[in-house]
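This document starts with one chain, in the form predicted on its own, laid out as structure tokens.
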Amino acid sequence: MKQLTVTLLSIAFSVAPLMAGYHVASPDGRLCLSVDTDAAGVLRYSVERDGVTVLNPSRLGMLTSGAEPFADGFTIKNATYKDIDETWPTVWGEEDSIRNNCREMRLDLVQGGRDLAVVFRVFNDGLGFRYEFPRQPGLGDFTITDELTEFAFPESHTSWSIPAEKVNYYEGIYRQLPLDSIGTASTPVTIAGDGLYMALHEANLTDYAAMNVTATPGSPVLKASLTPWSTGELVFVTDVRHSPWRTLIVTESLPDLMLSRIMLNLNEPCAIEDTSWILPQRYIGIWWCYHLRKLTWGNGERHGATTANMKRYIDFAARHGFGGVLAEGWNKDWWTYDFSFTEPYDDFDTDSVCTYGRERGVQFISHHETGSKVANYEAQLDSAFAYCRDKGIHYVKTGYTHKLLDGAERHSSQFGVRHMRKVLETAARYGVNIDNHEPVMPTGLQRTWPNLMTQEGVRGQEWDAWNVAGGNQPSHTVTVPFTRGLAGPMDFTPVTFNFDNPVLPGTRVCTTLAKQLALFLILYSPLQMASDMIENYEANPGPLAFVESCPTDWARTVYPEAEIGKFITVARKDRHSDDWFVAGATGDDARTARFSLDFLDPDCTYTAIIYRDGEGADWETNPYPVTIERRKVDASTVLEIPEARSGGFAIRLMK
């Protein structure tokens, strides 16, 4: 009796009518988002789609200092609606061109005297909403306290999410929980209810704090929860007068979930006018060997980072087609962590180093890595990145290894997101591309500023190496995708070959080798290294093949099959070529992989290069097995491929 009671109440819910007041529908009418204040002026939205209730009405507001809290006594004194229909390109990306076909209500509200704003975009796939501040008398500088936002969610979806609190870095397992049992959660937040598969994330954070949400015990309803300061404080409003959209994304199918750009066409167009140097590719790097603990990051008997090293690698990549290797440990002084991004090691001769790169088509990929020492990089900035630029560098990865920024501030507070922002905008000015480990989580700058050109912000490959607990669990890189992965490019580092660990025996990593190389197309990032040593890759030409082949910018992408934490095929295709890859991995459980090719050109044979589990490939007892073969195949074919437990492939089509 009492499971139909909730499920009838659930149901009285769902039908709910249209909030009074203002409405915006999206393009194609399906999905309704209604703005009404009450009697107290309190500013509430609520969002339906196709007449079911997505969101019940949820507040908005914010508490402040240095000014009357925007919380109530709101009239709304004027709407005004737009369309919006434009196509833009990608400087790199997933697909080669992007629309953002959404229609637009901005809603100009009275408070006391002040005029405020908020800005609802209502696309087909779901929405964004921002409170703008405009500076005016009596509204100057004033600092926000608390963020009334909620999304009132009508009932208790399941959700994957990390907790925002005990976890550096964002690098944790997601979590598949009720809505109201997840605390407060890290976005991107994915849930799945009442037929919908949506996403809880945010859009062009600048000059902010970080959204978090945070859930109450037996409430469906999840209420923004910003990253304060050291000294409480959430964000400090002075020259940029709006907030982060907050963004959920709304679909019915997981693939369309995946290839939502609410967050993309939510950011600012490009701000760099000439981009001919930022340029995908795939990488190498003097990385694993450090966890391994066969080489030390600092200078001595086993100092990795040395010319002669640098100049192996480079040959490596430039036999096997990379385009750049990654030295960590280059620089003064890691022994210290008081670092120099100018000095070299004596063992370490930089112009050396890229003049025989250059030579052989190979960059120098830099590291800063700062220790979270935000004051003393920021000293060094310019002077870093113009050493970088007077030496050919086009790549730095940036790092903040330690869980407070100048041992005070979290790295996804207002002071942290200014911080990542500077370092961004002052590489542009120089020429220098990032890839920023232990960021904020990214909310799509990429479009404004496409040097960044991927982030950590995962709990990536390097967990299998020192995880003495067993490294990533088969499924968390079938959940990944679905969660992170909606954020953004992310610096996962997968392919690794050999799962050997003798000084951590404990470690492991959890996977096949074919589905190591699955995850190479699958974990998306524009800028994608291969982890391995060079003789682990030299030891296995054949699995090495596909990656040697394996592009990684794209002109379209598409998902024909998914399940969040237990399997996903992929499918892209090479923006610079015809050539399409595809490759899929599951998680606890072996499967057969069944998909058409139905997205290859008509009328057209391909020849298919298929690395597959070989035969008793087990992730656990037999990991290694990689079976190697070749068939021809059109846009008629339907593909069945049998995977292993924590298995995969990965297939190259060639006309």
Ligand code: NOJ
Second form
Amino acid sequence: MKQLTVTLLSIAFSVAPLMAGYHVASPDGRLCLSVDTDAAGVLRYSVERDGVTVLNPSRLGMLTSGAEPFADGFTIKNATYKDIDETWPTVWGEEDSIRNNCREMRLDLVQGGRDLAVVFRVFNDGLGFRYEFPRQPGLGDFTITDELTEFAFPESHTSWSIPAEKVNYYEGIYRQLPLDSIGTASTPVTIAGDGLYMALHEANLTDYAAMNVTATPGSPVLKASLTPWSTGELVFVTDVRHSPWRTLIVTESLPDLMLSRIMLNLNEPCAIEDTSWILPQRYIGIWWCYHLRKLTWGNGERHGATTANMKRYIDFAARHGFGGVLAEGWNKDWWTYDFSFTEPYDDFDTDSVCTYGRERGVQFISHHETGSKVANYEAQLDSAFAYCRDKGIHYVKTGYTHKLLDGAERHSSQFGVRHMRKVLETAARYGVNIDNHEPVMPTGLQRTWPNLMTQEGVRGQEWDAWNVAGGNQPSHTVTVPFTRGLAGPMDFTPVTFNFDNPVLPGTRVCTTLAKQLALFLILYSPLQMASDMIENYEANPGPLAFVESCPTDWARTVYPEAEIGKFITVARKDRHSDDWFVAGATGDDARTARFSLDFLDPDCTYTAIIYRDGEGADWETNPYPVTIERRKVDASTVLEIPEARSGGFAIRLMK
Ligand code: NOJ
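Can you swap the form predicted on its own for the form predicted together with the named molecule?
Up next: the whole complex, starting with the chain shown before.
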């Protein structure tokens, strides 16, 4: 199944050079990267596509302490080229296998008597590069005090990003701004200009700080700005002797942007030998009731996570095809935030819950809210996951709800990156899958650690329960697939069926019910939550049937329609059957989705069950009507489906 062809080339691949120096082009020859040094030995790279500038000469380098800076005085000693063309199977994902096809150029550098390297990989749909700092006499441990990496766009293209400051856990509204006005932004930054769709981000964030980028007003040049430690340093370089990959997707269409897999390709292959316990699934939870302030996480009269309530949810899950039930508030102590991860509240019997679930094919999805008390969590890490193993618990949602870890360090700092990796690797040793809330922005680590099934890091559905300013506005849910979604699976937790929250006037879900169904498919997550209380599902069996039928693991994905912040239509083929699922959603404006089903197998007829906005549906005035209809279709069918304002549709297609 796995084909691997790695060819070492001894000669440089020549392209029309943007700069003098060294060059490498994508396998199709269209994307070209050049690197050179100037008279002071400053290293710069530039990029063009089909002769059009993508990046002007952009600086590379680091400022350091404990070692001379890597800023200038570079000599390129040697260039080594390699063709990579391999296809690797995914443990789970939006497709069952991924082709990794690129050209690599490794530049060995000498600077101040030390050997360093920058490795570039150029794909047909983008590029990545990283720094290597081999340990050597005169270069032991050192500290990065600034990363000088630039992305010198030729113009201040339109972009979508969230600010890195004053937004906690990446739960911000994406702003559409010219590049020079973004201040310091988290990545991914999505960019449109010169007929191209691009996204700037990073891959394989290991023992380093997360990358943000800073713009100077009036200049389209972005500069890396890493999240610092509380003491001001950026990265302590010790055992891991390379940076993450800096990545730039460069494509001509939004579907190609969405389908770029360069970030996964720049991560290491799967490190887990037996992946049989890593199973995608739909889940529900004792959860929305807390955000609506109906029940409490902590024990007492209105305690949510009781054995009895859990069994009720497990019964519902078993009847309606959900593989797991999340119980937040099962453990001590939510009143003090001094959490134990092995002591349930007296009214929650873990053994009884797990046995009851096992007998009905439903997993208990456990919860480790840490309150960002990392020291407390790390002290219990082994016992916490041993507890899971002993009880047969294979899924844990982790959470870090305080904006500073241990009261000092930011989530996206090297401290946070190190901690979250430690949790992930410990969980893997105990056979536990992770759903990480308040995470570090994903960077494709799920290729190496597929037990990292999903993460939050997005302004999710919960904001609709308690944001009295009106929750997530209609365009938000058709913006995040093109921004945060590029970084990896999102635990957005859609599928609310009842939009009333009398406890907090002003809050509401700003979609139609049909759009909620659509989001279950559009917002990709292999561990996908239907977030509402089971009473609200029981009251709506018609629409619920779509969720009951919708898988979370795919053989193939295509995007027939897409416009950032306006609308999106996605089609996904089930990994374990011939079924296809299609969903579309729109933002502020009603529209008619129009797309061909040419992705279906030819010469076959399919039955389509269509769930769409019903007569008069409108997110503000009449969100609930859903029309459910059946029709016969085939690969030559062009479907036209009306979508209400902030509406949508979901379709199951069966051969
Ligand atoms: C924030 C998380 O996003 C949410 O899902 C969770 O319920 C609360 N923290 C409590 O842990």
